[in-house]
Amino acid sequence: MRRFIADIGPAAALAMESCVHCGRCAEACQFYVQTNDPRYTPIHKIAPLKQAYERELGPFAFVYRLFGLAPQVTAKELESWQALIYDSCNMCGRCSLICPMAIDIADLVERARHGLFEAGLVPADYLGALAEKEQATGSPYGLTQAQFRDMLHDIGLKHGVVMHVDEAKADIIPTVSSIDLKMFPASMAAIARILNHMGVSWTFRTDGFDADNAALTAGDRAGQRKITLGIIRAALACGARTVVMPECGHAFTEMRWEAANSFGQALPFRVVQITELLAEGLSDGRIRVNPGVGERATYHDACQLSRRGGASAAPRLILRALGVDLREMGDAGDANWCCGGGGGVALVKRAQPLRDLAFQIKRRQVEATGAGTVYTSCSGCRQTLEHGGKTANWTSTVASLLERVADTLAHNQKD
């Protein structure tokens, strides 16, 4: 209850009072659309938060308590809500976008997760375990600084690229996603190759490298702050002017929009997502590529990068520079449908049947384009799309936009 109350500031209170119960958010949620189950209506998912507000902070709180109209939220009640908050919400923000009262329901779900975390109700399998490991070690997989340094060395040798690590001064530091560390290590070679090609001063930092921030999706505010401050300190230590976020939606959300709150002041460097950096480099000539001819592809917008991050234009500029015949999906860009695994849902084992059902929207959209390749700029989305594609027997290939750019660099510059 204390955590719920602590998270209900003026903006959340206004949201609670503003809902007119129009139901439009329901049609924006893939879990509701695919099941027609009223439990999955987005505004219903935050019922415990609203109950706490009405009982403790609302203008008629005294009346609600006196007549028992809003009983105190109990741990048992939260247990029954856990699956709704963690299994059936990607915090994708599609409901927030469509709400006529401008209620950021995704933000309210994040606040509700803080309360569930404090009550010890984070799903233990994967999500909870990774968040706990991250809190203890700074990495969801417990990777030490020495291990990360060795990994970068091995990746550099394997891919034939110079890796800059722990240099005392650098203008740019790229961060990585834990998913890339485990599943897509070639992405780290790709960013190194591109930064070398651009001729900029850069370095990986082992004292603040993992930006995935499992704590954010678990609802662990202290863990979230710890990871964020680690990256900020690493950037300050080498005087970085730009911190580049990896192909990870929630990493971008945290560092771009929430990190200054953890730091207590405006960040002394700019934060860009990797697609934004690539688009900048292609626009000003620092990145030159050998474009292909008419590759038929589509692009999946990661929710935290497009709708909630404002980076919808950058990947399309990149795809044009690559000569791709872009076949847009329905509701592309800011109105995109989530891959189904965002917001930590992919890390909740019991949620897989519901996640697979939600994925059918994306499956239909991809298949309607007839594209041979599905590009994305989020490794979490890439993982979910690959899993869904195997289940659907796709002939389409899921690929990283970052790695595609690295593979097509023009070699008339030093790389």
Contents of the next structure:
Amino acid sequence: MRRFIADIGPAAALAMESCVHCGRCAEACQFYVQTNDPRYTPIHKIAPLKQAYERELGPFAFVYRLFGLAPQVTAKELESWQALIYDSCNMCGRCSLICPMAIDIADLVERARHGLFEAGLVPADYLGALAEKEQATGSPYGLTQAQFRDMLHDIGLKHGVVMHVDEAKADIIPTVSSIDLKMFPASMAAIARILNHMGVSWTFRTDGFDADNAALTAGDRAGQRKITLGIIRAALACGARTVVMPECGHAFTEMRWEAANSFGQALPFRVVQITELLAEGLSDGRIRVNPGVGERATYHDACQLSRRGGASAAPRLILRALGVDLREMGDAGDANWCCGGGGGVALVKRAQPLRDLAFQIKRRQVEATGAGTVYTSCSGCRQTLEHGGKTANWTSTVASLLERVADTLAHNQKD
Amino acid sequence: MTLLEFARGPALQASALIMIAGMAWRMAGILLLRRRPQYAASRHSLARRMGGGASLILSRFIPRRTFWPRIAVGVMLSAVFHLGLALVFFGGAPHILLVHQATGLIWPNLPKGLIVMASGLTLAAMIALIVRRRLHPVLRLLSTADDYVSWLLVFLPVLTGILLSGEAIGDYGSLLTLHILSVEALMIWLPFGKLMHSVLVFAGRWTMGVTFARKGAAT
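Having looked at the form predicted on its own, could you now put up the form predicted together with its partner chain?
To see the whole picture, the full complex is given below, headed by that same chain.
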């Protein structure tokens, strides 16, 4: 059980010690708001972690043990908590905005998942299966380097775009999300088209391509580190100065904020999310687009990019450059509501009814804007929004901001 | 030695000692845990990160507008309780005198009528908070013995304080003894339960403010 709390430092301990049981976090959580079920109160979801902390690590752990105030967390207890920790937390961190004690509950849920993963309690269908395959092969779908190379070649041919693959030297390496590989391959053509348009030296690296990191949401620390180090090695091998993260919130969180810690030192290259690169390019003139007129659209913020990643401004700058008539949803930006599928919840099959219920908030928000298009910069969100929109018979389309920019590029001889 | 003398003398010293030592132990137990170095490039300078910490300490006193419709009742009750308690503690003449005797610090006291009103509002808010804790499904689920013990140990000094200010009710000496002893019980409990949030709130907000400012994330 000590491994459960192995990586708890002062910040997490402060969070664990601080809760005043005010219950406000429930009111920020879509699962509670939509069900009124108190079990979905965010801080309640990490109860076993707190119990283990109090017993093993807290300042008064000896008192807790001596008087049996915090019994040992058993495998059976953890099992009963599995659905709360995996199915009903998007790790969206909205609760961290409302907590008067400033407890980062999403961070604690991630730690709790470490414990459950090590106890073999990650939901097998199919988050656990993906994480297992990712640990073994480097890709949640078991894609080999050769298969990825072939796939890129085919995408290049189909979309008429020059693909740079496994070049020995490059300034920029884009990574991909496994969701893009399976469902949105056009996004790889889009990034290639944009990088070609920018006239930069770039290459996909088949030795470190899949940034999705299902291991992160599964709670598999070893797998998480393996994927991350694979990308770092690939970037180092070609002397990259910039690693571009795909349209995927958790991939960005991992690579931007955790990768250097796994590496044990500051990264010798910068990590940017694709919207940040696009915003930079549009600002400094390396990307030129033909703006449209009057397209009424809204933008769905991926929680890991906006609220937790500090990248709320970039997509809005892009939308302005595209001439989009942006109709913001209520709580847009930092206080946005999750699509319902974040934190690996979309990858837990049995969570679908709950996820669909949570999605109703987003549905109402999108519909209130009257927008014809819902742009997003996270393929996980895109997938959840598409599924939800289909169920709700939306007339509006869900689209990738990256692909929209690629489709709007001004003519350039370098393309 | 009378009970009042005991309460004013050795009991006060002992409870102060337990409170300070307990708080120091708890803070050390938290802050001395192994820290993971953070190697990821920060979006902001050290000064802005510190600013993020300081700003979150203040900003989190007032919830974001979007949350108000769902949390207004709890926030208002909590605000009345905390502000009332602060007014009584820092504005009551006997309390200022006590601090003056102990530290030499002194400041003007608030009018007695205002203090009595603040005490009454504090007491009413506390009763409403405990009733709400028992009735609200989320609060009931989260509540532990600590919540009730802590509530009681704050409630007793406020109640005896109000009775003391009435002067006509009961024996003044006995009430004063009871008031002081109840405060001492609170002091002894403070480091071990949720009342420690009076200190942790600043450390927690600072930590999140600095961490999130580093990412340029929302605070």
